[in-house]
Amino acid sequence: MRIMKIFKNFFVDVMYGNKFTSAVRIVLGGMLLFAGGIKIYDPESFGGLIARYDILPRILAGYAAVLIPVLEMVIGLLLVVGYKVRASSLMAVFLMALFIVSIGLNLMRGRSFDCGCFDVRRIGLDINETISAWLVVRDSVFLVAFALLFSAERHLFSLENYCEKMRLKNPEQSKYR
């Protein structure tokens, strides 16, 4: 019974926004910054990877190869600094859903190739990132974590939280009077 109460209190704290949700926000934001930063250096190669998924017309793969890393980096930066957390986490949910569907469709087609998720070979790491059910599970966990960030009422250690504290300390200077 006591364990259930502890779990319930932790869950309520997480949904309100606590240090755990802040850590998740910063780690996921850093992950997106890293993933986008690695891909942005070689959009031609990344465009080839996108074309292998055979979802977009080939002519659009190059545009997606530029748009996706930039989007990942913008979302990641917003999450790390804690600005527009709800909007950026919602965009990340949609991005993860897109990745899950793309990988899942190619798994159903029986295809196997490098997913292009983090492209860690560029930094000398040899980690297998071949599309698989594991990547669908991993991205699903990320999707749930981004949904958690979207649901949280507040975000500690964030620019939003700092601005709210300043607004409450100086209500006469607030634009919301």
Second form
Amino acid sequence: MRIMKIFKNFFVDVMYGNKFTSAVRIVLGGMLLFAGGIKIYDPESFGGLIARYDILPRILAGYAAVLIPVLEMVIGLLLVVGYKVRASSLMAVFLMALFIVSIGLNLMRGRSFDCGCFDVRRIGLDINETISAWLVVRDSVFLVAFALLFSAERHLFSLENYCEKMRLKNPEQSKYR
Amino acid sequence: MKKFSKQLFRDILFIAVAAAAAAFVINLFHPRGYVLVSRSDFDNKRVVFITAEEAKIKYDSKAALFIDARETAEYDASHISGSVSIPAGDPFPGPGGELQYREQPKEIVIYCDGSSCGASELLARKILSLTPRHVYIIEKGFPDWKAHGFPVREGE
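Which structure goes with the form predicted in complex with the partner chain, now that we have seen the form predicted alone?
Every chain and every other molecule in the complex is listed next, the one we just looked at coming first.
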């Protein structure tokens, strides 16, 4: 019973926003930053990858290849720094939903190819990232984590939090007084 | 605090627009970025950029007509041996008439002064509007050709 209570308290804390929530935010933000950064290096091959998913019309694949890596990086950076966390985490939720749908659709079509999620082969790591149910599960976990960040009330170690503290310290200088 | 406030959507819109703007600027300067080309070029791929070495191969085979798209004065100063001068800004198709492009048995290679020189492309478009054929442009233009030590005829 006691263990249940500790567990419940921890859960409530995480939902409100404690150090664990912040760790999740920084790690996931860093992940997006990394994923975007490695894709920015070669938009052309990423475009080919998007074309392999066979969801977007060919002519739009190029635009997506240009936009998605930068969007990932911007969202990742905002999450790591902790600025506009709610907006950026909601966008990340949509991004993850997009990935899940595109991977899921191609799984249903019975196809099999590299998902291109992180493109780690470029930095010499050889991790198998062929599309699979496991990837859908992984992205779903990410989605839930981003949703948690979206719903959390407080983000420790964030720019938002710091600004709020400053504002509360010098109320007479604040324009929100 | 309201979960889905107007401010939230404003933030999302701002982030999306900022990311898109940044993305296209990065793409513009990215060595492996996407290039926006006009539909007609995309469909036909008739303008082909070649290096000075590739142009030299065509030159040696004697199966190519070299066209200098620069101004007459520049052509007079120095040009690729055997090339003809057709300044891109001059009236088109000029004294030779359309037939010189339409029934030109040789491959057409255009060059001008360096990579960002629009004269070659301008002339290439004019020629393509007359006839469905391939037009080659020397990518880094005359200076590159000269730097390789390929045949050049200096003016009198």
